[in-house]
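A single chain comes next, written as structure tokens; it is the form predicted on its own.
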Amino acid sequence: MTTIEVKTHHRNELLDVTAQVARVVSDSGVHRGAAVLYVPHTTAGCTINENADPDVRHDILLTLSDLVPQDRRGYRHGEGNSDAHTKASLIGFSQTVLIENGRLVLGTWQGIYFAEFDGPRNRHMHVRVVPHG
């Protein structure tokens, strides 16, 4: 398992970590298999989405903020980050990406994102490269 260090700069942020994950896959020497990504935090996650237009990241974060506002009345968790826990649960904490010919199998416009909802913080994403067969 390899751990990628992620430094976030905003409370809500989608950071493109595709290059870091691709480097882990390349360094592993695995030609065919899968990369399992896991974020060990309760207020952050990971997702795959478009990486060509930065407005897509903005729109995803805007929609999540509309769906799960930070200042929603009725939250009981005393740390003031109930929205972050909920957003992370909606996005999810893991992704699996296929590997073929030693490279991540992603669509033309796809990238891998670390999703921060309670930053800025120093975070981690674990990557396990699993060979096929």
Second form
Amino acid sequence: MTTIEVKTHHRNELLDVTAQVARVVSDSGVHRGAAVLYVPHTTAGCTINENADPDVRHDILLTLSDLVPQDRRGYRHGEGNSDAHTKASLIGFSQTVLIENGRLVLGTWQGIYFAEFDGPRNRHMHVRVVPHG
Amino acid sequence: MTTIEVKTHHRNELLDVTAQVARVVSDSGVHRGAAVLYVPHTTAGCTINENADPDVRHDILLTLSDLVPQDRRGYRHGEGNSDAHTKASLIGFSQTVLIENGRLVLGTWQGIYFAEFDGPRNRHMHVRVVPHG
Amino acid sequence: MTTIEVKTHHRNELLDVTAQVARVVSDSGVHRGAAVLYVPHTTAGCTINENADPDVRHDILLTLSDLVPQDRRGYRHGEGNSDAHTKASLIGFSQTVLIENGRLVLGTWQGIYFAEFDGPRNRHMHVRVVPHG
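Next block, the form predicted together with another copy of the chain, ref. the form predicted on its own:
Complete assembly follows, chain above in first position.
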């Protein structure tokens, strides 16, 4: 298992980690398998999305913040980050990306993103490369 | 890895692909393992849900479109499909379904759905059948 | 594959199943691998989140119910639980948690939750422990 260090710079941020994950896959020498990504936090997750126009990430984060505002009548958790916990469970903490011919099988427009919802912080993402038969 | 071709007919659609995935599992001859499903797009994903009453799919799509409208003040992405990118990240791009006795372990009411959010289009879903020891 | 029995007590509930999952992992004797969790229902799912302050779970469920109310103009499904189906697809039906040194690799504040959205009911969660090389 390899742990990638991720440094985020904003409270909400989709940080491209595709190159780091690809390096772990390449270093593993695995030809055919999967990369299992896992974020060991509760106010951050990971997702896949567009790797070209950064405005897509902006619009995703804008929508999430409209839907899940930082303040909501009825919140009980005292740390002011209930929104971040909720966004993380909606986006998810894990992704499985297939590997063929030693490389991640990503769609043309797909990148892998660390999804920060309570930054800026120093964060981690675990990557386990699993060979398939 | 097998790639299923999916033809969608609406902008938003939950298309049942259970039979196609079951055929890949059956053809694999794997008795005990998992089917890893992966959608290589950024405006479509995949999910599990009710296989009986199609009104459930209608209501899920209705809710998603209420929550994530196609137009939102502040969107920057110029292609008019920021909603589709967001819905896809909320629903997810991958599913892992267990296999026992050579068959998908789905609940009684579960089907596997390709989740289109920017159709109609010709789409793909990768299926990797992984044997478990 | 081990199936955990889960008894929920509320319509919406995040029930901590970390100890049950950890016991399946421990009983498996697998040193390095992953636990694949799978919920075979269509109105319940599973997620990861904070294991310390129960107010976090309250706030997540509050937010989901604000976003996805039980009644919505336009719902067609006649069972009155379209919200539960939608929440389950948003949260997801499956989680993959890595195993190192015979133990689940969870972050300090992470627990594993069965996510009930149409309880109270008797439910199930499948756990498959997969060794990695």
